[in-house]
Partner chain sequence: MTNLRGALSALIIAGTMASVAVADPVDDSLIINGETTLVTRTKAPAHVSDALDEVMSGWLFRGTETRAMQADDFDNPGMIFVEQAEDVWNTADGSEGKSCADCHGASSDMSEVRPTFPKWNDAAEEVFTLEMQVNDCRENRMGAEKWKYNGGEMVNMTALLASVSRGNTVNVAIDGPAQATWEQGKELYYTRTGQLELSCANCHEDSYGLMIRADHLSQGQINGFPTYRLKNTKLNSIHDRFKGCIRDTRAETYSPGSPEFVALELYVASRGNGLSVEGPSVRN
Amino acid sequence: MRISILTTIAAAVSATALGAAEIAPTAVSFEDGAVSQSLTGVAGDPANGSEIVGDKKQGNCVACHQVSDLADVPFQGEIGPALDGAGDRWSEAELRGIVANAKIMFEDSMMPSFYKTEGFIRPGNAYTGKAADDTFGPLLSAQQIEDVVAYLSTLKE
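Can you give just this one chain, in the form predicted together with its partner chain?
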């Protein structure tokens, strides 16, 4: 426990020191499911965020969520609630926490943890069905998470 706090601090310090350094997936610090500190220190790009949310090969969030703002993206799923108004319901820090690892905010959630690299059972190499190799990384990069959070913050009713 103490070690993980230390790593968090170390990562945070190096992020400030190096300017653009990222917070590693294992070093993110959650508070009530929210993550207040930017993972990259670089402001998110909402336009790219909206791409990621709708793209099957990136976030594929629409597999489970409807987003009226992305009406042109076909086949939106209904496993989770519609994301319309997410920017009203949640603060930026909460959205960052939900996208990085929703299971901390919502216990046992079906929503995948997008910024996590450890603790999986039989992790695979993407969709090949083969075992993960050393290219294994989080589902979304730190900047992609920031972009998605920036986009979700624009979803107001």
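Please supply the coordinates for the form predicted alone, as a counterpart to the form predicted together with its partner chain shown previously.
So it's only the chain below, everything else dropped.
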């Protein structure tokens, strides 16, 4: 009996680990701008997503969008649409696609592609004035994208 319990636990852990493989930015599959598959296989954390949306050193979404839920964050932008009600306007898959690369759904969007590493014209290496090197990566990690999507999904009208 002990062996069967350990075998069951090991199988569950292996299945979870296999399901939690991160999708690379170059392997993300968009369908009409939406990304139906989780980038990590792990549920996003809305509390962490809220931090990313309001943090000027991470997602900094509030530089362009207003979010009533983050009223304590000063200097919210008006370039993009207000994010209030985002969870009603778009599905989880659509939100994931928009955050990962908004230009796929909205071709003329000024929103940065937060999960993209190719197709840029002359990317730089941070604020060095030099060309990007091998460390050039997405603006947000796959888990951060999932966290932002989880948070945006909570924003209902």
